[in-house]
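Consider the single chain below, provided in structure tokens and representing the form predicted alone.
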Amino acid sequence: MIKAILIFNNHGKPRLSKFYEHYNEDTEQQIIRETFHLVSKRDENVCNFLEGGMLIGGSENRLIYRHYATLYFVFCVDSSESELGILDLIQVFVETLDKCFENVCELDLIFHVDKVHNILAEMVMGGMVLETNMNEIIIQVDAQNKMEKSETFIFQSPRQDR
């Protein structure tokens, strides 16, 4: 089961936090320093898979991470997840980014959270991963936007019945 999704930036400022698991705000926040102090200090060539920090359950738990221009993309995963398959995970989620925001960057999780949440619930609920396949994924994402986009336009229309 995955328990966490975790993406900041090199500076350790996160981008977007999901925890499947209940903490306070004060333990996810240390969850998060303690997680990008376990992964920022790894160097470039070696495993992408590690320990968890402490807070996050230790050994029990696996970080698995995937580090992109300025963004690390970090999952943290109970041992029934397969280390493999949650990087394919990580992979297909940036691509997927990739697609609906034309060359993903920092800003554009930034600026359009809501929108990286919802292709995030397109492929993880409740710490379990429901879609894989990007082109599905993407036909869902532009299915809400167009439910979005018309909606906008009917509360913007002006009454015709007056």
Given for the second form:
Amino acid sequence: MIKAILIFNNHGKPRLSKFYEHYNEDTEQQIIRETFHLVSKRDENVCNFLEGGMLIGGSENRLIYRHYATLYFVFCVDSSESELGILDLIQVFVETLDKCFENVCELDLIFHVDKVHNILAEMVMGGMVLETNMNEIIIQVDAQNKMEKSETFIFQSPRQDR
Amino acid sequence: MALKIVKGSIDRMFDKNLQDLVRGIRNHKEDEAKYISTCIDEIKQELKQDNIAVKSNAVCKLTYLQMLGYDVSWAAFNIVEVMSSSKFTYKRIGYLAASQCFHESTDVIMLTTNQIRKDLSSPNQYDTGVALTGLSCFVTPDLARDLANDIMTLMSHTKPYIRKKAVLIMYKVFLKYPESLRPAFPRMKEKLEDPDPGVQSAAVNVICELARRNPKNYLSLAPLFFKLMTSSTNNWVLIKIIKLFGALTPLEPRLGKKLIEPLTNLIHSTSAMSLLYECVNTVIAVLISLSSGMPNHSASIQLCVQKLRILIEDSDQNLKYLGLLAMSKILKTHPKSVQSHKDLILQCLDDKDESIRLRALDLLYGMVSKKNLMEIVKKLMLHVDKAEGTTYRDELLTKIIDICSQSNYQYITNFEWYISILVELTRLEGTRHGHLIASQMLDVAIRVKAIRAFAVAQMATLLDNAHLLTGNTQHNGICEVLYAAAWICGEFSEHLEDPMATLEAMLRPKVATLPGHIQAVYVQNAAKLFSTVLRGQEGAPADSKVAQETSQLLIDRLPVFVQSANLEVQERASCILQLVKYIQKLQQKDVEVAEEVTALFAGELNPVAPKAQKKVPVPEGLDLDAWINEPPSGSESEDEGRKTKTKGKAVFAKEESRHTKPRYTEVDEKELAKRREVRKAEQANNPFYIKASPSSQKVYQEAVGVEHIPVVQIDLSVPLKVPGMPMSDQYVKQEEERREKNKADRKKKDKKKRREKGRQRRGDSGPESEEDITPAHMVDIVTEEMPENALPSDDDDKDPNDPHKALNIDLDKPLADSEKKLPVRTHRPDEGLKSPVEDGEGLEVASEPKKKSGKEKKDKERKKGKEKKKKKKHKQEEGDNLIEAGSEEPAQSEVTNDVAAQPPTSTPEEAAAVADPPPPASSPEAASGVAAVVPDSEPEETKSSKHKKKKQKKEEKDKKKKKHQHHHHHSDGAGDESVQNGTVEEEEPLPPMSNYALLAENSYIKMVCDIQGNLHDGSQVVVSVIFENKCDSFIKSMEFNVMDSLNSKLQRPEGAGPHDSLTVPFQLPPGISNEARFIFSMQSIVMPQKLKGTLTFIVKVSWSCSPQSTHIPHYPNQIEVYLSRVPNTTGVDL
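Right, the form predicted alone is done, so what does the form predicted together with its partner chain look like?
Every chain and every other molecule in the complex is listed next, the one we just looked at coming first.
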């Protein structure tokens, strides 16, 4: 099970947070902060696993992260997930974002966090991996975006829509 | 004019979408909080608008603010509104927001049930998908129960996109609603072989997750998974399956044997590192589970270790890390194969990555043996010197101590070496682990009796050089060592060479700068030393002057401590000061006091195992929880509890052992003395037992030459007795020599034997085997530290709150008919309403209880039984009936129901089920509508074909039910039954027409109902409902709807959808009542049902009656009633 997925930048500003277990907002923020502290002080060329799972759940949890340019992608998982598998999944996630946003950069995530959530929802559902095939993910995301567009087309401006 | 301004601002408000919000926040970096609070105000305005687009825009912004840490739960209702929009765009926004901030205690969730159900059955697959995704994040037990059936249907949806989501979400449903697992499992199993790889992968995912928690229930799936493993090419699926096998093999060793081959093939063939790694992991798990000694498996181990070595040698830090991680698993069972890679692991200690270094340290812990311990520790000591960062160095320090002290110092052959290592560790600047070192010193000194002389000498040196420890650093951490040093010197002062010098060292004025608890130990042990000095000197009567000088020394120095701010120090010091003054007086009179002073500290201290207290058996007849006297005021007892607690936690258990000691010796002093004798004899006969003699000590001390002393730390004005780094190295050499000698001796002895044995033994050059190395000192055995009659016990540390416990359900048993569909759970069962009289129903479900003897089954039955009981209790008409049944079978118990007990109990129960309980619907003030409800409907005619295969008894029972169905009035031939029915009629306090039970009631309408079986169709039940208009307005457009359950369905006219409601074919003028009939079709008669329904109607309000609602002459009312038979659990919600 994946317990949480966090994306934050080099300064610890959250860009996306998805918790698959419920915490109140303060705890969530604290988890993000502490995770950032753990992850950010690590060198570039060290391994991508951290046994700092005390933040969420118990000691069997691990943090698996990747650092891309200005962003950290952190997955908190329990022992049923394969470490290398999750690393691959992060890669798939980032490549999918890259395709969907065309050369993704931090700004895309800042302004379109809802879209990022929608993409993530096609990959991970309720903490379990739903789809790992990038093409399949993109097909579904595109189809839904198309639906959205057709709706706004019919109703022109949302303001007149009732 | 004002209107224009308002309009303008509203327009602007509309324009601010998520992007604008984000931009705004970025532009207001200084006063972000203020900006956001104005934004939230705007959002609140937007949420008040009717326009759904505006609302969803606001909700979208809230989702973003939630991520920033703002509580948005106040908008939960608006989120539900957006969720129920018909447009996908808004729906998606709503569900996203809900998935981010809804949780089990969000109360509006209960309003979403119908909306979600509608979305799940939407023709648009993305509506369904979005609903499933959202639901996966906020599913509650209620939602899981109500929607389980819909989701199960979706598992067979035509679109794989929906199928895979439905399959995945079932895991969450199982967690929240464990009863659904058994009915849903066959379908879940089918999905393992779904043509679509995504669905297959989802099913594997779910089953792996389930099996991980309760592996034994899933063993039967092993062949299926085995097939998948050999056929699948999807690495994700393979990894999951292989991980699952890792969990299954410990339970079934035969499976392990089968797995080895395909797994090794995969290891050889795959190029994916992730798969390779998981294969290796599972092979390790298999090998652990198999009993060792199988010759062909050593090859697999070799393969694993070899592959792991490749991983560890890889330049990728991740692989290196994982390699070490897996290696530590092999280590537990096959330490030898790992030990050959010691070089590699030691190399990893130099890695720049701290996680890798820590992993390597873990490995070292398991890799030590008697033979290599000194070597490894020496290497670690070098690292300690190099390590700059205190955290890693502290980690190293604890690891060194862990490694050495593991399993009662199993691997330490030379404790002199260990003590010197500990002393070297005290040289670490700024470590936090002073107390750890100290407790090790104490532990070794107490438990290894032979080492005491050496330890005391070392500690005396340490005390003498205390200023080095305290002077160098301001950190008090390392001072703790002095605590141990002082205590050891005092307690074992008979071993001291020069107690006078040590005493002097302990009373230096600088001691007063140490922490209080250490000073206290100093003072106490100074007294002990004093007694030793006295004894030593009185032996030689000529020296009585020296003895008096010693007393004078104490009298001179102690006042410093008497003035101490620390109570403990002050108290002990003043006590001892008075004592010494008195002794001095006696001395001046030439009275021999030494013996009496020594008696103050007589007796031996015995170590107590940490668990010893727990293991003392409670004597028979002693109730520990009972009050001995009247309970005192709460605070007092609390205080005491806290006191003992803190004491127990104290690192140094000295005080405690002092208290326990006398009692201990009292109890079995003889026994102890006996043991001591035995041990002494043992030690005397042990050739390797180095007796503590002054000469051997001298050798070490002399060996410390000037050139060995570390230059930096030591102030050269101090005597050069400080044991420095080379000390421990020296012991390594000595130890080697000792071993060589032993080996040589043994070789001579063994030569003859070996010749006989021929090649079987290893060559002379081969490494020494473990048992060849004899420790130089004995460690006191732990059993001695346990109380008499200690009970061996394993601590059960399973978490009782684990949600997965509920999912420990046997899935292999064939489903009973009643289980083929999801059971419907009681709504808010009322726990308080259990009656001890009735039991043993619920058994209808288990028609063949003997076959289904599984524990889970019984639990289930019991649960069902309880539910029924609760319901039954409230049927007053049946009360007598039930009591009667109870008295007939008094011996029956819930769990041990058996078939024999069934007929009499089931009969009245059926009767009970027929008549409905009167659930009063509470009517909220605002509500003008009425709650409608359909009661349960269990008993109806049997489909005899269904039950043919079942036992005779079952059939009988069914017959009985049938009879009862048509009104418990008629009796027929069956003996006991007729009697019962007879009693029913006789004792029935109500007139026969009162079969109508109250269904629901509010200020407008009252509903009563009666249930009858359909004489023409055995699978149908007719529910007659009488509607009575209670108000003085006209009620019209009544629509009656009941949610279908698994078991029952409201019969609707052809063409109507499954959720459409039925129109009641009449209108009700004030005060009039009328009856309508509804037909339900039933799947199974063996389960009681609770159905939830709604009645929607319109009340025509006259103008005069409700002047407020003048503009709305008609308004629809809809009340949802959660129907239950238990009156006080009925909830009404608008």
